[in-house]
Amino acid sequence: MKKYNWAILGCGHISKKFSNDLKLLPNANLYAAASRDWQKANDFKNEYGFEVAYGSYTEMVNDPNVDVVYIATPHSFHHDHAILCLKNKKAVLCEKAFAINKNEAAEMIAFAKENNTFLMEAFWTMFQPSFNKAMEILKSGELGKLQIVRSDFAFNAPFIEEKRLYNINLGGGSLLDIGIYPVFAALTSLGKPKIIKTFAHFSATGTEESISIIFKYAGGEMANLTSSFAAHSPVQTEYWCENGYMILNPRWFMPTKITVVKHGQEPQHFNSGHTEGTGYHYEAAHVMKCLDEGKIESEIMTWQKSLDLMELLDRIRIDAGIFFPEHDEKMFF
């Protein structure tokens, strides 16, 4: 079994959880922790059991011996740091939302494909046990056709100008943040909507606070989805079907119970199968998979699904009045 170096980039909260995970995998070696500061590396490095710490990401790509590197930073920084891994030959495993806008994943695909190097989204979820049993039940005809998704995910947060969640130069908001879970989920099971139609809340820094959105289909089909930094919500998303319905319990996003109720029958409950850790080591498993098989690209989580997903997330901020001006300039569709 070939193993493999893996490097942080950005050694932010989820960095911490997904170098927890990574030392379920044989075939991960805890290599390097980057900051752009060194002690905010060193830190991480002692902490989570990294070999070597870099207080400049240049220096990290330079070092020959990282093999992967997991991009962490905030949104507005993806692109950049993307390019620079996939410039050095490095594989990578990007942070979801995969950039800002759809102009900038294609690009950062374009760089993949010059340089004959991996890349993909980290949207973990599509490599969680529960949700893709949730998958193959609505696959399986079961609970006849799917009407309607209904999906959230909102928590209470503080309101700190210079934070993440509300600097707008760092790609804050709810949308890009947690908003994309929802949008996945309808994305994922109905495919790209005819008709989008959003209600947006802004803060005082201009960020998008709360959000609602409805996907309209050609079939008759909708989506309602929420997400907010104002609010607690259950966090499930729920498939609505001519037979009966699912739901993917609260969390819904990682490991997590599902429910199917069949009309007329008792509830039917299935566990997600999950026995440790906290779910990022199923990406980063497969993304070794792809490494050892020679391919640049997952066949799972693929460009195009990232495209279509960022797409999406475009035609929602346009409707919304989401714009990020040291972005947007050259967003297309």
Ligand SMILES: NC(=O)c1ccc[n+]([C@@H]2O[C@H](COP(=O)([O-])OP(=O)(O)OC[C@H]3O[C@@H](n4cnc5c(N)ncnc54)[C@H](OP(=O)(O)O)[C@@H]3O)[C@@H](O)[C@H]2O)c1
Given for the second form:
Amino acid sequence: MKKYNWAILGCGHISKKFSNDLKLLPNANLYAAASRDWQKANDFKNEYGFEVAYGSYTEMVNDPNVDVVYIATPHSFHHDHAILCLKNKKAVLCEKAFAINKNEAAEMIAFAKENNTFLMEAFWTMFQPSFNKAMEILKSGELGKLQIVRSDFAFNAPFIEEKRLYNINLGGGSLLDIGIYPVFAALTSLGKPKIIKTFAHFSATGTEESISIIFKYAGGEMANLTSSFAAHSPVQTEYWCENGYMILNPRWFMPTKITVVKHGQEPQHFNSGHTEGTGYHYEAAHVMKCLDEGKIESEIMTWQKSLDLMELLDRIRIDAGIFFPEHDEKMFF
Ligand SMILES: NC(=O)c1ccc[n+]([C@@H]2O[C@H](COP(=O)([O-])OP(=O)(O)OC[C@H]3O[C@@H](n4cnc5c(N)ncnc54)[C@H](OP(=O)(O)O)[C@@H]3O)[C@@H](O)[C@H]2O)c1
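Following the display of the form predicted on its own, present the structure of the form predicted in complex with the named molecule.
Following is the full complex, with the preceding chain placed first.
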């Protein structure tokens, strides 16, 4: 069994959870922690059991021992940091939102191809046993045709101007941070919509704070999607079908329970089979499987899926008037 040396690029909130899950994988070696601040990298290294600490991202990508990099910086840096890694032939698992817009995502993919190096968006829901079980149930047809998707993700985030969530230069706003999950729920079940309508409310820094999105499809199907930093929501996804409905229970995008209610019958409950960790190890295990097989693209979280998701986010942003001035010059495709 080949062991892969993982490096963390950006020692923030999510890197901590990811690193804990990485420890569950026998073929993952927690090798390097890279931060803009050496002391922070060294503290992270010691707390999570990495071998080396780097005080700059560039130093880390120049280390020949690094095999694969987990990028967990604000969305506004994903494009540049992915390209930095790919140019140095480091495999990349890059957090969502994959980029700020579709053009940036396409450039990242072009660099992966040019450098013959693995690149995947860290859309962990795609690898969750519960999400995959729900997709199986939908595809089986036992609930009949899917007509409506209703999905939400909201939490009350304190307004701190300079922090990532409310900082327009860091890709702030609920849509790219958490609204991306309801959009993903619609995309993975109903596909790309014909019509998108939105309402958005903006914070004092000009970032979008709350957004309601309606998708309408050619066959009359609809999706009703919401995200917000102003309130707490159930964090649930429902699939309404001709013969009943299915609920991906809170928090629907990670390991969770599924409830299936066939019209007029008692609810049936399914457990995910998930036993340990938060659920980030599924995507990390998949990355290493791809590397074992010499792949540069995942057959599950494909580049096309990331492009489709970015395209939908771009279309939503255009309708809602959400722009990122430092990035959107080349947004329109
Ligand atoms: N999959 C999930 O469940 C999940 C959950 C949360 C977040 N995320 C995604 O992960 C990414 C990071 O989110 P997070 O919540 O971990 O963010 P965070 O705690 O704010 O950390 C981001 C890290 O990025 C680095 N960074 C580089 N340049 C920066 C700058 N100019 N300002 C601030 N930080 C900068 C910092 O690391 P150094 O100081 O060490 O350089 C910082 O600790 C986002 O894209 C987010 O959407 C995913």
